[in-house]
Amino acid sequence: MSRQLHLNAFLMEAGHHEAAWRLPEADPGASFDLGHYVRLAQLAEAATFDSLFLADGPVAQGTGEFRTPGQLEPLTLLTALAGVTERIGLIATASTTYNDPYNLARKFASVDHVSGGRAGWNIVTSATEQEAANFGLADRPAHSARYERAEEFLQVALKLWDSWSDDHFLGDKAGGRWGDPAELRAIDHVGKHFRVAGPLNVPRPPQGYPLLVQAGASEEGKAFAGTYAEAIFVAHQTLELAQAFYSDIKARAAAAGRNPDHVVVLPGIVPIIGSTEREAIALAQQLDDLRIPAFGLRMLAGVLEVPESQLELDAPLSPAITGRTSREGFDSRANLIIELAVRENLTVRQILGRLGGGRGHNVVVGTPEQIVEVIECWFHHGGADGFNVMGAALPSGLETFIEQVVPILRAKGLFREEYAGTTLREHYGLPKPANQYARVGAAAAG
């Protein structure tokens, strides 16, 4: 079979456009409505998407005046969605900075069992000062320190998932032996950030490990992704930037001794679709007209880490902003915005218009055929293994993509007609990881 696309449905309340909740047909309370997410999950599964994804951060976003300040806790929501779906993968965001390895490893193992092997973990390090304040810290940890902790956190989680052998369970009623104690091991981890005895109190996940997903594009983020990530969510505005990132990540994976084909790169795409190009442009304009500039300005100032007073709506970004080389927070996203602004000589007002549809992800406005042309170009020219599909408005944006774009992709042989496997790893063409403790034990016994 020829190489095929991977499609992930990125679910975001009433939609990814910041004003989607204001559309006449939208539900302003969708962020906290289980039925809304059930409908989206079942739509994506009926279309044989590889997975769905929930973003998260342990902080209220803004004041709640112009857009919902939060969302349901994603692992809880995924557990509910596991019960109303059968095949689609279920990916949740969770922070290594504001969690404990034992509890989080247990939660993801539990979701993987409940779902029959469909769990994925989007690993984030959390970037904002507000998040730090919610956990009793005077300031957020430095960017490099967050990634250092993340690496040890993940190592502990992997050890905990491997602390149960796949052969531990016996179920021997006659002999009275539920399991084999030789196949259940303490991990006795002692490191800079964590001391964890183990073993986990949940059996090894059906997939071995949940799918490991990463979304950081800073230097530390790319180093982490090249070593550990199995799927990468990323934002790019041009094919050239996507190609550079794609080749860099694949090279990093190879340098780490990994199979580059086992790292699936999924740029975000925000498709705004019309039966004609004019209709698509009108829909994009309808959404743009509903934006609240004050909201966009506040979000932009937060990402760039500058006071709002330094952003003049009808002027370009100042040299003090464009010349800054690093930030402790959203460094890669800030650099993406600056690169876009400088490349196209945009004013702040124009930047806000470009970001309103997808926070820096690629917004593509056009007919179904034009959307497919972009997808096919990036896929065939070294920019993507698939896409993180981000409906500008939900559910309508996802429905239109499924009804009008997916059939064209299938006709071209680019996307599956039906699921071939049952687990998330199988959807992404990834093997089940070997139990690292089992290999060490076997070597020691030899």
Second form
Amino acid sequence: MSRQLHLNAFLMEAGHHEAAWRLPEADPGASFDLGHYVRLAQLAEAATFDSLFLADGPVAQGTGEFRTPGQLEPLTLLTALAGVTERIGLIATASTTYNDPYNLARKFASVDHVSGGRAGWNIVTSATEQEAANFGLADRPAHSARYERAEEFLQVALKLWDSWSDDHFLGDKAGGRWGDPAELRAIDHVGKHFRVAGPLNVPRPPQGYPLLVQAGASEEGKAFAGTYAEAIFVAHQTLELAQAFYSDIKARAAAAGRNPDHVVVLPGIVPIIGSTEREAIALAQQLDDLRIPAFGLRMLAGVLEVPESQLELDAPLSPAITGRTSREGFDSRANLIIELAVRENLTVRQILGRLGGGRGHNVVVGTPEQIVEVIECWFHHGGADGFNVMGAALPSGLETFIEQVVPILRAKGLFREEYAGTTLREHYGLPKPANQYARVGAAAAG
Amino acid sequence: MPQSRKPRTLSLNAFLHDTGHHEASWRHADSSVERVGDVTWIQEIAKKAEAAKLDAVFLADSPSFWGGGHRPHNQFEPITLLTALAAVTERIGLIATASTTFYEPYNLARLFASLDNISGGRAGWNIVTTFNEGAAHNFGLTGVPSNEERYGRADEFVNVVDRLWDSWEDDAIVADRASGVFLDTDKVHPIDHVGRYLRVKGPFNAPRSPQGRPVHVQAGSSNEGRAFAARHAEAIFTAHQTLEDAQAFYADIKSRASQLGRNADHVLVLPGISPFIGDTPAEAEELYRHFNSLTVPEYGIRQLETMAGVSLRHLELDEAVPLDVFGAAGDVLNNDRSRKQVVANIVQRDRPTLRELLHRLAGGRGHNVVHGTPTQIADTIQEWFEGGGADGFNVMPPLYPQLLDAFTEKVVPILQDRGLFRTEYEGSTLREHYGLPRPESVYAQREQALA
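Since we've got the form predicted alone here, give me the form predicted in complex with the partner chain too.
In what comes next, the whole complex appears, and the chain from above leads the way.
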């Protein structure tokens, strides 16, 4: 079978565009409305998307004055969505900095069981000072320390998921033996950040491990992704940059002894679709007119880690900002914004316009055919294995994509007509990982 | 004119526990042991409990592995599991246990607020401090923190969570498309908590949930536990073997709550009851004996050792348990470890052999295990309810679903005929089922006080 696209529906309240909730047809209460997410999940499943995805941070994002500062907690929401869907993968973000591995490994194992093998974990380290302040820390841990903890956290989680063999269950009523104790083991992890005895109290997840997803393209992020990630969400503004990232990640995976096909790279795309180019531009303009510059300015200052007073709306970014090469927080996203601003010589006001739709993800305005052209080009030229589809307004942006773009992709043989598998790993073409504790003899025999 | 008061009625929960509360239930010929890991099976049970108009389903929990091969020990994470149950039910309350020792308050507050939102106001949090070693070892600790430390943190933890839940006033969301204003930021409050155990800035990242705050439930009847319950609990799960002990506990909790200025009716006392139901007394007793004949003593001894924190390896199965083996366990109103006290009390009162004691505990780990006809079970419930021992019960069927069915099909109708239990849900939230008010945000109260 020829290589096909993977499509993930990135769900976000009334839409990814920061002002989407102000559109006349939008539900401004979408961020905390289960019904909104149920509708989106069912739409995406009917269109045979690989998965849906919920971003998250344990913090009120911004002040909330001009946009919702949060959504429903993602693991509970995913479980609720598992109940109203059957095949689509369910990916949620959770932080390795502000969780304990036992609690989190257990939750993802539960979601994987409840959903019949459809869970995915977007592993993040949580970038902001505001998150740290909700967890008793005066300062957030440094970027490198967060990734060091993340790596150990993941290793603990993998051990916990492997702490039950797939065949632990005996159910021997006569002998009074429910499970085989030899097939359950303590993990006795002792490391720099964690000491965890185990075993887990949930059987091995149907997928072995939930799908391991990563987002964040800093040096540490890429090193982590190359070693562990099975799917990567990433933001790129140009095909050239996407290609550079794609080949870098695939090479890192190969260097780590992995099959590069088992690392699925999914750049974000914010499609703003019209039946004519003019109509699409008008829709983009409608959204842009609803933006409140004060909101964007605050978010931009946060990502760049500078006071708002250093950002002048009608001037380009100052050399002090563009010259800075590393930050403790959203390092890769800040560099993306600076690169974009310098390359196109944008004023701060223009930058805000470019970021309003997708916070640095690629906003593509055009007809369905034009959207397909971009997708095909990136897919065939080493920029993407698929896309993280980010409706500017939801549900309308997803509906339009499904009604007008997906049929063209299918006609070209680029996207599935039906689900072939039932688990998220199967949708992404990934194997079920072997249990690290499997006995050597058993592995050789099996 | 005096307000006419609605007659007091029972609150009844179904306490879910894999194949049933009896530790050997999975070995019963009719058990559903093959389905304990199947969420649809648990969903079916929740639907049955809802069809019988029970107040809530409840999930106990510890973040640790507690099995050893002799009974089912897969425990889905309870908050996500309740979310899956929320999807297939409409009215029944959903109560999950979560530990203040092994959680961060910001994370836990979000999980329960989200469950409350998703379920339309049906969430309850059974607040525990977790004293098992196995859990401590899963969270980097070499041992369990002291009672004082655990409850000190728990107190602070609950205050932080309540403030997070309150941090958006009920009318904080403006969502005015025209002006682009989403939140009235004057109605969103950072909590700025700095305490001995926790520092949490806030504000929360979600609106107040339908119930304002999910219902506070507490279990654990030690001295520290009772003091904590009187301050925070709106429903209390407790284990008593005799009506006399239940009465002493009930009176103590209600008076403590009153002394703290709380309405004693807003603290429900719900002892556990595990009923073996038969059409005749002999049939019920035979059922009870049959379940006990399926127990594995090695398993029971290990459970009892963990529960009481003592070693029992030196005891003979068929000799009387020495009186001193549980040491000074205290009494119902003065003890450091309530379940150990319950067991010590059985030993003092009834002088069982170790095997008999294990059988006494096999059904409900110290909860009241009763056997009888539907009428006898209903009589016991009524006696405790009207005799100042209980506001209702945490019903612990020995075998799911069969002995839940027996309870809902045979005992519940008797209670309904006697006017002791609802025939239809009147409310839609757990607070409404329990007769509890929806608390106002502390921040709204503060503003009113200033005005």
